Every structure is written in C-alpha cells, then in structure tokens.
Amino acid sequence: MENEVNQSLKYWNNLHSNYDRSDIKYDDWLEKFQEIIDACKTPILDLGCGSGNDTLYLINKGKKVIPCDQSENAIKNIKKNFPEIFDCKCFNMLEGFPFPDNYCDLIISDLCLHYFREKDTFKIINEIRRILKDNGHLIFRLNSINDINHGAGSGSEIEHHLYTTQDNRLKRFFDEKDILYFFKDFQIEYLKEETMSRYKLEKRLYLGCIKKY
C-alpha cells in the first residue's frame, strides 16, 4: 500500500515538473453543466487539478476555484501560473480532505478518482459527500473499461476492474454498474460514456454529474 502511494506521488511529481500558463489547454467537457457552475455561490474545488486545465476554464468563467492535488509540483505550478487564486491545497485524499463539513456546492473531479482500491475509493467518496452541502454536485470524468488506448484490461487485475501498471501504480476502469455501486448514496443526474481527444490517442471515459441529497 505505502509503495503504491509513493509510486503514484513520484509519477505525478515527475509529470508536473514545470509548465507555464500558456501551455495549459482545456476541452469543453464542463459546458454541459454550465447552469450548475453558474449557480454555484461557494468556491469550486478542483480535485486532482494537475496542470490546471479545469481551473483555467473555471477562472475564465469568473468562478472562484480552489485547486487541489497530492503533487507538490502541481501545486507549485498552480501558484506560479494562477496568482489570482485565493487558495489551493496540497493533500493526499486518502488522509482526508482539509475542509469542514458542508463546505461547498460544487466539486470537479476530472480523471482523478480511479487510482484506488475499493475501500479507499469509498473513503474518498465519503469525504466528498461530507464536504458537499445538501443538493451540492460532483461533476466527474472516470476511465471507462473500454479505454483500451490507455490501459483498460492491461496489467494484473488485483480487484474487479482495478489493475497494476508497469510502474506499480493502480488504475481503475469503470462500467456503468461500477459507478452506480460506488456512488449509490448520490442521485445520478447525468451519466454517459464519451470520448476525449486531449491526448494523442482517443480516450474513452464516463462523464457524470451527481447530487448529494
């Protein structure tokens, strides 16, 4: 377990070594939920913010954002590239979220919830539920089991749809049944398998919007 966490942190720190704001690109996946984003009165949490793709999108929409990531390098770059950000957080989601109960109306999770064992995935989802206000939303993208260009079905399967990568990290792929299982305590408002073209090879993923009730 500790080795998996260390390998993950090493991987993401290397990936986010250095980049400038002009290098950051985003796609339009959040456009579908613009009404929810516009209605949000609290800061929006950008979980697994990485280089800041979604942070940049939300800033351009005039929203207050709190970028969050486990990678110190990612947060270092966020602070450099987004001086207008009033707060950002560097933390391991497995150790809990540094926010009080019922803190925010909206959380964005773009391709960051599929690197964990089942018990840890539930632990993270329970933290998301804890800090969301009633009727608050989580908008997410998750790896699809059909995402063969990006590792679906590759490596050793250590849990249902959870695989080890060549560098000893974990990577989970979801089908609709998996998503309904993990998010059973939320109301599903939107869920659809789609494709993304940000990467060199097409990526298949699930796009979802769920509400705390």
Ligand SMILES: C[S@@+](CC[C@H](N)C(=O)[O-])C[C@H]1O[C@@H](n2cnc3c(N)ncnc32)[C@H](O)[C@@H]1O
The other form holds:
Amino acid sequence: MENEVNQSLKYWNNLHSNYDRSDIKYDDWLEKFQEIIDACKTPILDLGCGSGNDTLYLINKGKKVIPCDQSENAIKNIKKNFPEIFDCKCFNMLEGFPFPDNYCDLIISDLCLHYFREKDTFKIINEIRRILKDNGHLIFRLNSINDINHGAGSGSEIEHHLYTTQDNRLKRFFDEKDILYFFKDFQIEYLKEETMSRYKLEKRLYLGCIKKY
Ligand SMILES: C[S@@+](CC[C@H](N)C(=O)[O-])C[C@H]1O[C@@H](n2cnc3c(N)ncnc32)[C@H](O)[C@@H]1O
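Since the one above is the form predicted on its own, can you give the form predicted in complex with the named molecule too?
Now the full complex is given, and it begins with the chain already shown.
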C-alpha cells in the first residue's frame, strides 16, 4: 500500500514537472452540464486537477474553482499558471479531504477516481459525499473496461477490474455495474460510456453526473 502510494506520487510529480498556461487544452465534456455549473454558488472543486484542464474551462466560464491534487508539482504549476485563483489544495485523497461537511455544491473529478483499491475508493467517495451539500453534484469521467488502448484488461488483476501497472501503480477500469455499486448512495442523473480523443490513442470512458440526496 505504502509503495503504491509513493509510486503514484512519483509518477504524477514527474508528469507534472513544468508547463505553461498556453500548454493547457480542454475538451468540451462539461458543456452538457452547463446548467448545473451555472447554478453553482459555491466554489467548484477540481479534484485531481493535474495541469488544470477543467480548472481553465471553469475559469473561462467565470466560475470560482479550487484545484486539488496530491502532486506538489501540479499545484506549483497551478499557482504559476492561474494567479487569479483564490485557493488551491495539495492533499492525498486517501488521507481525507481538508474541507468541512456540506462545503460545496459541485465537485468535478476528471479521470482521477480510478487508481484505488475498493476500500479506498469507498473512503474517497464517502469524503466526497461528506463535503457535498444536499442536492450537490459530482461530475466525473472514469476509465471504462473497454479502454484497451490505455491498459484495460492487461497486467495482473488484483481485485475485480483493478490492475497493477508495470511501474507498480494501480488502475481500475469500470463497467456500468461497478459505477452503480460504488455510487449506490447517490442519485444517478447521467451515465454513458463515451470515447475521448484528447490523447494520441482514443480513450473509452464513463461520463457521469450524480447527485447527493
Ligand atoms: C489522469 S490525471 C487527471 C488530471 C486532470 N483531471 C485531467 O483530466 O487532465 C490524474 C490526477 O489525479 C491525481 N491523483 C492521483 N491519485 C491521487 C490521490 N490519491 N490524491 C489526490 N490526487 C491524486 C494525480 O496526481 C493526477 O494529477
């Protein structure tokens, strides 16, 4: 466990070493949730923000965003590239979220909730639920079991649909049943498997919007 956590941090710190705002590109996946985004009166958390693709999208829509990531390098870049941001947080989601109960109306988690064992995934989802206000939304993208271009079905399966990568990190691939299982305490408002073309090879993923009730 310790090793997986260190490997993940090392991997993402390497990847997020240095980039400028002009390098940041986003796709339009959040467009279909514009009504929810517009209606949000609290800051929006961008969980596992990485380089800040979704942060940039939301800022361009005039929203207040709090980018969050475990990687010190990612957060260093965020601070450099988004001087207008009033707050950002560097923390490991496995250690709890540094926000009070019922803190916000909307959390975006783009490709960052699929790196964990089942018990840890539940722990993180419970934290998301804790800090969301009633009727608050989580909008996410998650690896699909059909994402063969990005490792689905390869490596050793250590839990159902959870694989170890060659560099000893964890990667989970979801089907619809898995998503309904993990998010059973939420109301599913939208869930669809889609193809994303942001990377060199097409990526299959699930796009979801769920509500705390
Ligand atoms: C695939 S990147 C996604 C980045 C961004 N959301 C995007 O779509 O471009 C996954 C991000 O999740 C972050 N992450 C992974 N495990 C984490 C953890 N335990 N706590 C906080 N962030 C984590 C990584 O540091 C990385 O920046």
